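As structure tokens, one chain now follows by itself in the form predicted on its own.
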Amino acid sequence: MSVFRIRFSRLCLIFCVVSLTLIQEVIADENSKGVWSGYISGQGRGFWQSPQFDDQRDGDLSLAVEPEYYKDWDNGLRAITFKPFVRLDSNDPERSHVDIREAHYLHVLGDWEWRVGIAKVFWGVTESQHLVDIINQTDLVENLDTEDKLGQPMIETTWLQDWGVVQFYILPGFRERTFPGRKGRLRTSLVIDTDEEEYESGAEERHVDWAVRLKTQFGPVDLGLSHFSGTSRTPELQPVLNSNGGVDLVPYYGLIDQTGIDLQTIVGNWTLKLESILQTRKGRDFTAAVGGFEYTFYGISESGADLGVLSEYHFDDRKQDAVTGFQDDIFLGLRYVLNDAQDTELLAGGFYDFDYSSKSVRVELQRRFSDSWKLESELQMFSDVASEDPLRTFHRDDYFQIDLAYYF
């Protein structure tokens, strides 16, 4: 296997090579202006119970580097982004990886806004679970917690009036997700096979997925209405013999519909939210909820600092059979905001199961020391998990991580 792993299809491939060919053009001109910035970053990752399976280790060192380009002309009208990624991973070959975040080139005109090639978009608002969010593929190697995304070839339109902003993606390639290998911690018990995947459409990868997206305002209420149509970005993971006659899962793609809400009204101290899907395959529908509120509290200290208090409940009505594991579950958690030069900020919370009495906590801690250089921190842990939950393979992955980057 290469020391990178590079996953694109065909047509994410062809969308590569127009989009890095309109921005070696802009870059080659000579009255091109444009801003190069980004980050490099050490990694360090260490576990304190021993592994479940052969060849983990107690521990891993990561290296990763995100340049980005951005320039922009014509008043701002038009501009052109690159973002690649590159992460090198000590231990586990299916963590070290290629993507390319964005490449894209964006257009306004009039009321109209026009962005080709390929981009990251973000939908929702809640703090511990986005249901809504599916344009773009997870990148599940590089944390557990889904937020890190892999780029998604698109042509986006949004038109853009007083009441709102409507979003339409035509989204041509399909990325595959990624997962740990088998000398990955935080791994399924068996080895996910990503070179086996299977689809439900004869087209494959290769499908053209479309979405549309409204957002608008009710008075305090921010409104989110979202419809997506084609190809799963949460496989099913079947099992299959392998080769020396033992078992791996194959992720399988199905093709979906999903209809989605997202809500948030800021009262006072109070934030409010609220994410809700709808989603049918083969017939199969099955609704989710995530819901809750975040109470701050201003000005606690005398530097300032903010205390918020959130609490959220997690609901989904295939209860045992979900994937996700978020059935019918609770996060608490605070998040503790120094407004200091240094941007100091503390997330701690917490998930409880109802159905099957596991637990787990996770706390993040970062701050910048200069305009270049910033510490991040991320500690993880899992308690009582029952052997028929989900989680149930992570329960010896508890992890201590940190995070050293320079930004230029």
Second form
Amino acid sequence: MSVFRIRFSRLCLIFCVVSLTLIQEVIADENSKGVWSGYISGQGRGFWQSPQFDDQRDGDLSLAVEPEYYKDWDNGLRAITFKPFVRLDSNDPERSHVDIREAHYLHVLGDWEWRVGIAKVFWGVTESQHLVDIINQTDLVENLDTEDKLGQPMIETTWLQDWGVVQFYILPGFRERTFPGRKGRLRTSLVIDTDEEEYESGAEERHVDWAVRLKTQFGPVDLGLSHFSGTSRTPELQPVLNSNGGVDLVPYYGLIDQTGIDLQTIVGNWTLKLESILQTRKGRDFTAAVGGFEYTFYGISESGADLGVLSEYHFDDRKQDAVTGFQDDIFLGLRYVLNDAQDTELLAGGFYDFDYSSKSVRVELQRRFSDSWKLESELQMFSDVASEDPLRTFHRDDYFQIDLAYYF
Amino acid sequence: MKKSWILIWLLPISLICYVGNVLAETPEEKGLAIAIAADKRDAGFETQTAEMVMTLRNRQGQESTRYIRTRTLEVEGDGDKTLSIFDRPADVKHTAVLTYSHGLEPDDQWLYLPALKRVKRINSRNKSGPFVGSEFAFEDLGSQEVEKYSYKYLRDEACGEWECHVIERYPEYEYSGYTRQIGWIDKAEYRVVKIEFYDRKDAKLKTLTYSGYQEYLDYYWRPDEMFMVNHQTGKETTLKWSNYKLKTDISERDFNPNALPRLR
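Mind pulling up the form predicted in complex with the partner chain next to the form predicted on its own we just looked at?
Below is the entire complex, every chain and molecule, led by the chain shown above.
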């Protein structure tokens, strides 16, 4: 039933966008043409340790497409965007998925802007964890790094001023987090049944969330303040008996209020960053923070490459109960940017958990070939993961991933 | 009676002083005067939009191309605000860089990353770094405020069909990649014809040549092409400009870092 309702509400939104397209075709001036762009990518992942669970494989191949249609008129003060996303995975049916990343109409009137439809919003400043960012649900099957997000239905109202911006969000329609299925790697030991999710709100996924954000710039400082009220994007995983007599995990989405602050400033070669949240929910409040620096050595090679050294500390006062696993961890990273014609960039970083002594390392390399092809590769390793650490579930899932994408 | 006597004496004295001053104008003063005059000559364009095709060529002759749209807002009493939006290569489409130049103070600079929808403040300390892998450094493309340099007039000489002032200038802002630049600027309309760049070891690094000047709004001169060659690496970058529009109707709001996500 709930699946049907979600599909239905999505259909409604698609219908809205299509009708908006048609309406604007009629009123649009002839100068503005719609533009298609996007990418198609082939991905291969290899896991070199034998899997923990029976159905898992040593690797998978997948194909992803993300086209985007954009059309504006009235000097860009009216615009529609439509951006679907599809991934087909050779192995895990849960990783094969379709999403509408964006499908919205933009209307600018003086200092006010409205965006209606499915959209993506990013809040925050830090690199190794995005604490404050909450509007969009994480598309976890895409990548463990939580940088990929699902499209969120919203009405966004923006009040743009010289000193900054105030934004109000009404968020009807909750998006459930995606999780790898039984056959997928990087999954929890018990399978997460995403068809049986539970909500604290009686309205379930139809609960209307809201949020407000203020962002301001003064001198070299960027400051953001935000508040979100509604269904948490991060579920708790609760064990339940399944029909086969085994145990599955069911995501439980509670109602929360979350206040966040993000702050960034630049002093000489230093960029200082801080994000912190205070989350309140029935019976359980917590604060979490992540903060640190990036120090950049400019022009270290003849060709003008830059080397950045990053470090961020993670804190969560739920301590070992923190579902994120970032309760007392330090991140150390290097960013090597060649500043060459191919935009070659290497990012290497590692987390160290002070409570569990667990380590994880990640290396990302990206480079463009010709003007349309881009190669991205990624290496992820976990080591010395303590049995109590939430990361334990991935301890045999070290992998190497290659993405070759054609952009158009 | 006495007063007129003073006047009679004062007039020739001041005349002598004035002539002496002109004769004694140091090369530094003359260089600065020309820079101020050139700055004045181009002032008042208010806003500008233009399209740029940037072609990078390495020593082997391999090329890669970027399509960039630029918007500029003239700011009185401070450096200009500039917005650059990328159309190609396709993987960086809609990436935007917004810069508030501030003369000698560090610029404010933001980068918009469309895939993440993230507006990121970036460190403008990176003045000598290459702009998107080209032979243009950030400081070559930035707003050229008078106070960013000290000057020295060298000579006048012919430059193609025009007659030019030749001026040397020395960066006064921090973190420049240059010890000095020598510029050829046309005496009649103050159009920049050529700039030679000398690196921190004072070796000749690059030469930038401007060509195809056209007049817009019957007053403002803009080049169709800027060609930069790096003498040390043999690499070249050509900027082909088109669609210049000055005093055009663009909103000041487009230069707000918070507006970056909606700009195309």
